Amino acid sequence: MSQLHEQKWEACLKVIKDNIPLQAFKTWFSPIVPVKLEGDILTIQVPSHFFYEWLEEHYIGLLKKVIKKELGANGRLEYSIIMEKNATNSTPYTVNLPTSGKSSLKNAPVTVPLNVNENEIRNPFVIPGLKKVNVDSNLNPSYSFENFVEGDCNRLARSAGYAVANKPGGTAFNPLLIYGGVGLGKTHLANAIGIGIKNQFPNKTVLYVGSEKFAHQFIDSIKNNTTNDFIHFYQMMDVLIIDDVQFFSGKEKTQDVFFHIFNHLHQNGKQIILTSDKPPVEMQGMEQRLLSRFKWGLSADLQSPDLETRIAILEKKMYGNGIDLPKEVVEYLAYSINTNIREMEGALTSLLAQASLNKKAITLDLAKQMIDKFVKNTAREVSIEYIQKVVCDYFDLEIEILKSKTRKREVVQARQIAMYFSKKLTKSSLANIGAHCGGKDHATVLHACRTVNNLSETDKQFKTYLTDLEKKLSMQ
């Protein structure tokens, strides 16, 4: 006689089964394992983060429905993941995840003015009827601080968007304008203020919007003749967070009605959070008196991740996922890809996709093929450190003996070598290759190419090391 739970889960399969395609069914459902019903809340075991991941963008309707339909209108969903650990003698274990925790991100309806009919001729003196609007926070509920991987890099963005989310409008941080270049982070970032906001302050007004969202909404109100609608609704805001401000750039109309929320909100106390490519000194077609009130806040910079950062960033995603690759595997693809932290989390979904999926092993080779597979269209520029670790592999050297002050001879070669390369292949200044080095300054740097290039010509040996090491960095 089977459970309750698994009746339950039978029954929903049966529906379920009866709307999607079999092999989507036979991949997505038929691994799922019913685990308990308790009260209205049914668990069920799926094999990975990236299994639930899916379910959650591709499935949620459809499993929402047929839960409450047999389940009740309470009825509800939560998923209990294994966590596995390529340790032989590691024991799984679970980690339960509820379905879309965006609820608790919606505002509460806020009220703005409702404009009589157009062709009644409004007094000035009466204030217009009142209407409540629900309004959709945006906040992606993945872009957690939780979710977020301090460094050296991001550091003070993280910290002030923290205390900005302690104390939204209250601190020196309004605005907030975190910029950086793409794929460090801002975006998540800027969710991770708006979702801190809404959780320690439910009743705030909190709205996450792209800006050319922004501007079309501005050109669709002037379309309409709704302009003062659109301007009143942005007033109601307690937070209000604008993505991408620099594409503002240009757009002179749009900038001139950002101004005048930005005023009324900065004036009435409210958070303003924005995320821009570039520091306001260097955007371009941009107001003056626009870019003055960008500085009356804090501009804080996300910065390239170091190599220490990008591994973190990987394990937390990886633990997230409950799979635990290879450590030669995170390192290779942190060596990879080190100036796009997008670029990077892709490629580890794709690898984390082939376990999955295809159960199969993550090997350093399999690795080093869908990486490269991956980023194969991305002009990449090899980075400092996978300089350094290609050398060192090649000379069987440790990277700490590198960076040290020894003067043995094989140890100084190699770093020569190093550095030579990473003048040759890398845009990076001989201030920062001396810096990776150990704390060299530039004149050393300059004395090892000029030594690197004297021995090319008269040392055999020498000159297969400078060969055999650029086919494998240009493999890279």
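Since this is a predicted model, take the numbers as computed values, not measurements. Numbering follows the first chain given and starts at 1. We call the rigid core whatever largest set of C-alpha positions still superposes within 1.5 Å between the two forms. Compared with the form predicted in complex with adenosine-5'-diphosphate (ADP):
Relative to the superposed core, Arg76 shifts its CA atom by 2 Å or more between the two forms. After superposing the rigid core, the Cα of Gln388 is displaced by 2 Å or more between the two forms.
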Second form
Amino acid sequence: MSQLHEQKWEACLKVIKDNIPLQAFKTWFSPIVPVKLEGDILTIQVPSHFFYEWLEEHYIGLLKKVIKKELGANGRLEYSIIMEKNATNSTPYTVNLPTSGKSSLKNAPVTVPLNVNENEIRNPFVIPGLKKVNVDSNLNPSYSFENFVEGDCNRLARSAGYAVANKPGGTAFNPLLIYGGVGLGKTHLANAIGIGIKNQFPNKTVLYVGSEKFAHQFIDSIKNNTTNDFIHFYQMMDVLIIDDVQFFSGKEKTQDVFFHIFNHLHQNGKQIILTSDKPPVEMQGMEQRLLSRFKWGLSADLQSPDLETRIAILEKKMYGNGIDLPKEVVEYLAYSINTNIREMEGALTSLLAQASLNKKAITLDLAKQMIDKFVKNTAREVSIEYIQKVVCDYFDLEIEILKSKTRKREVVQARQIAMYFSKKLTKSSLANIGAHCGGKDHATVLHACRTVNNLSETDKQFKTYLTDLEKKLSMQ
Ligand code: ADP
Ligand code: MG
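Based on the form predicted alone presented above, generate the structure block for the form predicted in complex with adenosine-5'-diphosphate (ADP).
Entire complex below, previous chain first.
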């Protein structure tokens, strides 16, 4: 007879199985082992931190539902994670994590007019009076300072953020505007500041909100005649974080209402943190008076991280997930995706998922296949020079010799191969390719392409050269 926690988990699994694809079930739920049931808390063991995050990200809604169904309204789930310290010391240790560990980021209830509904702020009936509501800070607990890698690319923004977190409203950085391109860490840093504040000043009411959500709430409030409540609600915050304010562009009324909220908060020494994809001077469609307010504090930018920082970010992410990847794989990832951290992390996640799904070890080859898929959309065009370099490296020739007029057999062959790939992989004309390869004319290039095609069909060794080179070229 199985124990109660096993029965309960079995019952949960039954429901889950009916609700997700079989492959996903096998990958993410079959490896889970129920550990114990204490009161309303069911503890399950998952193989890694990555696993835990994946479940929380993709299946939390479903998990909450089944737990509630099986354990009642107060039912809770806790994860026990086996952490492999490293490859040599394999003694596992476990960490226990509750579902959505956001508890420390909770705000104390704030007093708002009676008709304000914490998230929705829409109630058409204006009833005088006040009530206490809970304001969810909306902070993402994994976007902490601890998880934010410092590098030259983000030093100013990070230090300013850190200063703000230690003294919200009490520094010259008010507002603090963090700007930078997509996926460079604006949202992460903005959250980190909020988390830092919540940790040190638990009584402060912190609210993180995306600018689009803010704008929608505002429009709803107009529809429902509750604009005053909307304004009042935001004016209650001690720390207001608005992400991606560039979306306010062209929305005059939203800017107007934000202007009033901004002034109120600023005058009362409350902290405002904003992020944007561009600096204030480049924001189009934004009212001048608002832009000038943005410049009151500090605008700090986030740049693309250099290779070392990218590697450090990947390593941190892996460490946090209890994963170890071969160094060459990490370097390859960091090297290949060099502008957008989100994309780089996405590639890492896909790689891990791919490896878990197929139960394959993560090798450089698997990484290369993955990355190819990732960067295909942004396909970098191969240049004739690059092809020449790869071909020369392969045959151990000086590039100058390839470009010369020499008719030595091995040089002629390498030159023809370089021409062949230039025709195949670039948009250059035959004449242009010829010009790059020892001043040949277009007929010579055409002849080279034919020769290479013929040889590849008759000469096995030659065919191997081509396949090797093709691989190298497609992986640049
Ligand atoms: P943005 O808001 O600028 O588009 P995000 O804040 O969403 O970018 O960052 C994209 C991803 O990159 C997130 O997963 C974030 O955790 C990660 N990231 C960005 N910068 C860093 C950093 N310095 N250290 C660690 N992770 C980072
Ligand atoms: Mg963002």
